[in-house]
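Shown next as structure tokens: one chain only, the form predicted on its own.
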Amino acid sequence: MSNIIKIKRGLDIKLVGTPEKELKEILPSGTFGIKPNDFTGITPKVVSKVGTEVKAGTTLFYDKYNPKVVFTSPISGKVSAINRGDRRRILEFVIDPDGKNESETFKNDKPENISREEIKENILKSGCWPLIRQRPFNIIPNPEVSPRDIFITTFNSAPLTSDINFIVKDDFSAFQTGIDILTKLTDGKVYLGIKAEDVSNTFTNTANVEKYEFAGPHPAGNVGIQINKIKPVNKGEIVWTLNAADVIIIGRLFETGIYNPMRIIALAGSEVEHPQYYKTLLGTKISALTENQIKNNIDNKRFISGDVLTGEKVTENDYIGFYDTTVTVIPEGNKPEFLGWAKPGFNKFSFTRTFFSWLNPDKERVLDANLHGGERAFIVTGELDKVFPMDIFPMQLIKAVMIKDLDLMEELGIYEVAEEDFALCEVVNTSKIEIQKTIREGFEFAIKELG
């Protein structure tokens, strides 16, 4: 391919705790669970309520505001809790699996042979649609309005995160199943971004599709980035985005009729005993993975559903997140350290010459969680643009988003971004702010003041 575009701004950080590339099924056991907090800017209203039977395809709850959204449950049994926290918010829907494996039945055709109402009345009604977000917002989008065009990535950057090239190859079918309904969901088209010089990419053989290469540092897998690279959003635009592995289940319902949330999940990190890969359904608690594969014991962890950059800091009683495909464990990095400042910190992590660790940078750490100081002043240091690859000014858009100035959001590029996309500038930010929660807080005024 030609379509070769080089990232140089970004930041590649080594730690410890990749997944070797062996895969272990786990039998559904346990509970499961789908929680709302997943969906941005969803209101949940249920529909099975505590003891209603279930299968897998079956309805859960709706969105309030856009009652075509439903949710879905991944498994036939039993709802047996719809857990509640402050002002009775719906936290989780857990169900029990009774074994029998029953699915609902949706319809299954050639791409070929459905209307484009038809497709979206099918992802719709079996819960696939949530699979899907838009940019702006990064939210899930309007059934009622189409894309410009459609992107997907096929890869991810972030450190210690699961290898989509490993979880996609053994079900490329379904995959360009997946490709072929997408394309007739815009009247744009569908865009691949693919990993340059990965001579063993199973997506260079996607037909359907424009593809093209990335290479460079991390954030080079984001989605946004890509989108940012091949053809920005601009005011008024709509694209719709989706990871490789979402795309198989959409693809799975096409060719089966029903619907089958089968993900493989990586578990990784440095306190895990045998990082590798697990094949098991949408909602596994986390347990379920790290049972057993926990260094020494459970305390002073830091168990992340997702990567370290973007995921979820989560208990082993918790659930796997909607859109994550990879559980890391990392220490907490709770306790004191004399005099950590003045040491060489030849094994700490440092983005500038702070520590001697700079003389090997391509060393993999063992970091934990802790922020090393609290908030501070936020001042112009440059340090934000070293890693953002996107031709946006990331601090002046941040501030925009402090002083909620809608305009100023708008003309800093509010449009074409996600919160991932900060991760980097969130690590390497010596104000220690939390910048993804910032950025997330200025969507949602943008779309209160839209309306």
Second form
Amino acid sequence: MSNIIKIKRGLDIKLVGTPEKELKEILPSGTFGIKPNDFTGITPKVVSKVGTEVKAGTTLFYDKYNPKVVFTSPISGKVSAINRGDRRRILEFVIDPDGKNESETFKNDKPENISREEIKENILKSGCWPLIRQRPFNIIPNPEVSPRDIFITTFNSAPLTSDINFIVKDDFSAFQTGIDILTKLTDGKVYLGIKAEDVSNTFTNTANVEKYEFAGPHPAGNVGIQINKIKPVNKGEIVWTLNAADVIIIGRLFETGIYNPMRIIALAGSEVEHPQYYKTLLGTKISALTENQIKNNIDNKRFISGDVLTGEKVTENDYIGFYDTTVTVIPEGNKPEFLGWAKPGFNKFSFTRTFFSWLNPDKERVLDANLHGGERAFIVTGELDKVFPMDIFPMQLIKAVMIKDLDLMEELGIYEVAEEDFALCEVVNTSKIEIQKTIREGFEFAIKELG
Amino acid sequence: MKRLEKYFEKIKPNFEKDGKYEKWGSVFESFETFLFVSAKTAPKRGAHIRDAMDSKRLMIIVVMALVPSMLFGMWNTGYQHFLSVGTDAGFWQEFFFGFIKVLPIILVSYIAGLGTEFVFVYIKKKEIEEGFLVSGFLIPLIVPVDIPLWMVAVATVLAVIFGKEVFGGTGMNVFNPALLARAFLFFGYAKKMSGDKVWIAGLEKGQHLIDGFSGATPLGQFASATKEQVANGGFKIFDGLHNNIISFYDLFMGWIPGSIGETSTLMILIGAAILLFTGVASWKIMLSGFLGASALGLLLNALPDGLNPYFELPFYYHLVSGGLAFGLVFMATDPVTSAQTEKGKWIYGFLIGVLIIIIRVFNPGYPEGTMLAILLMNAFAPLIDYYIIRANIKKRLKRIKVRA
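What about the form predicted together with its partner chain, after the form predicted on its own?
Every chain and every other molecule in the complex is listed next, the one we just looked at coming first.
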């Protein structure tokens, strides 16, 4: 029925702590938070000052350079704090829920009855717009520009991530509505990347989309890889991407007229007592999930909002990132190891066979966040290519970013990639270079230069 | 170990910012990370789990792959020496003799090279880069055993400074530092690096030598074979006593005169197996190198007889003599100085193989071409990559045109 694309270059890292397919609903308690830092390249302008009563869908702030793009409250309550960091940069909006469950009302109608402009306005006003991201640069798209196509991946292939099929299956009608809405926003097509040979897959029933099946190791589930294989982004083109689970939020908006950013979050990792799924809202505090769930004590544990390959190190008191559907807890590993580089390493993880752990490659391991070495210049060649399944030279592109050569970056394919596509490169890199950060800096540089 | 760890913890503040020995911070850090894999963890954003492989592990694997060649080289040094003086000394005495001869060269190479590196660590305020762990091990294996130690020291220091540090250190260099050290010796002190006398310990001084003993390497003998000799029964090469013919098997096993570690193809292949199994070195470069040498060797074999006697040496003899195997396995595969694109590696390796044979056969001056071939291709590797990358860029541009 659909087209199968086989990804050959990549790596599945097997870790202890995969979430069980059990769903637990947590009632809104404690505070909720929205962090402007989750959105690359926006400058927040406050709308709801401290003390303002807000409903779900009330604007908290907007982007100074793109005032139509607003960011709204996930829940009704009161803005209890706006925390700022250096140079008064806003770190987070904190909302204290009032338990009233009030919502702003937006337009609700069948997709076929409303125009593209009305759809856009509805998505923008409700605060759903930031759920959409564009390639190039993996940023929130400009509402004035229509995308060439829209790409949605329906599976995560990174280690210890949530099973999107499990998340979406109970809300499939809202998902389909969301898809129908999205198809009206592009003159091109909506593409769905589906895990191959998965018979129980809900997504195979999706209508009005172009389906492609993907087989092979991570990063087969990354939307960037899928775009590259289906219809690569050229200079001057813009495509949109979004999380499959977030399509439900958009679908629900048009079905009910309210902004209900429900999130099913996977709590995973070797340090979690019982890894499983939690039903909650966007902006939930990490501790709402992890409380009493961490093995032993919380010392020397690394809390990650997101997955182990791309997430952000946080504390229990931080809020889950806007785009994250996973919270992971692993050991911090901040201990020196005597002559660690010379040991046989029966239990060390390596993509190469330089440690004796090659004897059992399929073993699920407990890995910590230690770097296992110091940063060096690039030495080994070819290692990045082995986990980077695009027709792009990863090391050369990274070097082009390092020397800030915009033309070369463009020629080597900067428009087609996102940080997450380089996550495995960063994992296997012998020289311990911060590759994802480098790529992000490349984006920021390019955005600034291109204006 | 706990005590050592505590001791390091205790003295560490002295070397940190505003500490008593702040200037020596990078030197201290170099020692500390050598003893302990650092406690540093992944940054706030990015990949939170990392491969256990680091550059120290990388280098130690290469060193381990070189150990068989080194051990064999030690034994062979003794074996050749006792052959030249006409005593049958037995395995252990032969090995011990070689050990005593080779160890000082290794020590001098490491002390000179690492000393220079530490000067740069101090100047650059950056932790030591491990590249020299391999270079320092390679240099002793590619020189003749009777090389004066001061020459090794001078060449090593020059190679580290001008081959590596002026470019910015490991990862930035254009030429393989160990080969550069050898090139310095080769052009600076040619007398000690070539000829028939330098390859066997004690031969130059001529003590207790058996009458008429020759220390010529097989390559030297191939190069000097005349038309008549070749016409009368092909290439025959002899050991020092002129009574045994050195066979293909002997060449493969390596009990022949030559640079310390380069003679035994068998030991080099064991090293190659380690490098390839662990995934440290590129099989593409090794394979294409051997293919390139074989291809040109075969081509020369196929040419009509009588043009040049050397043309007629069966191509497989080329593969097991001289430094070809050692160079292709350990030097051409240096990831920093070789081609960096996967397609480029095929071309790079193949051309090295071809060039080795060209220099060997067509150049009457140098019986061996491995060093020059690899250094030359080091210089051309970026050009090969350039064209491979341009092809990718063109493909991307074409995609736009097709759309438009």
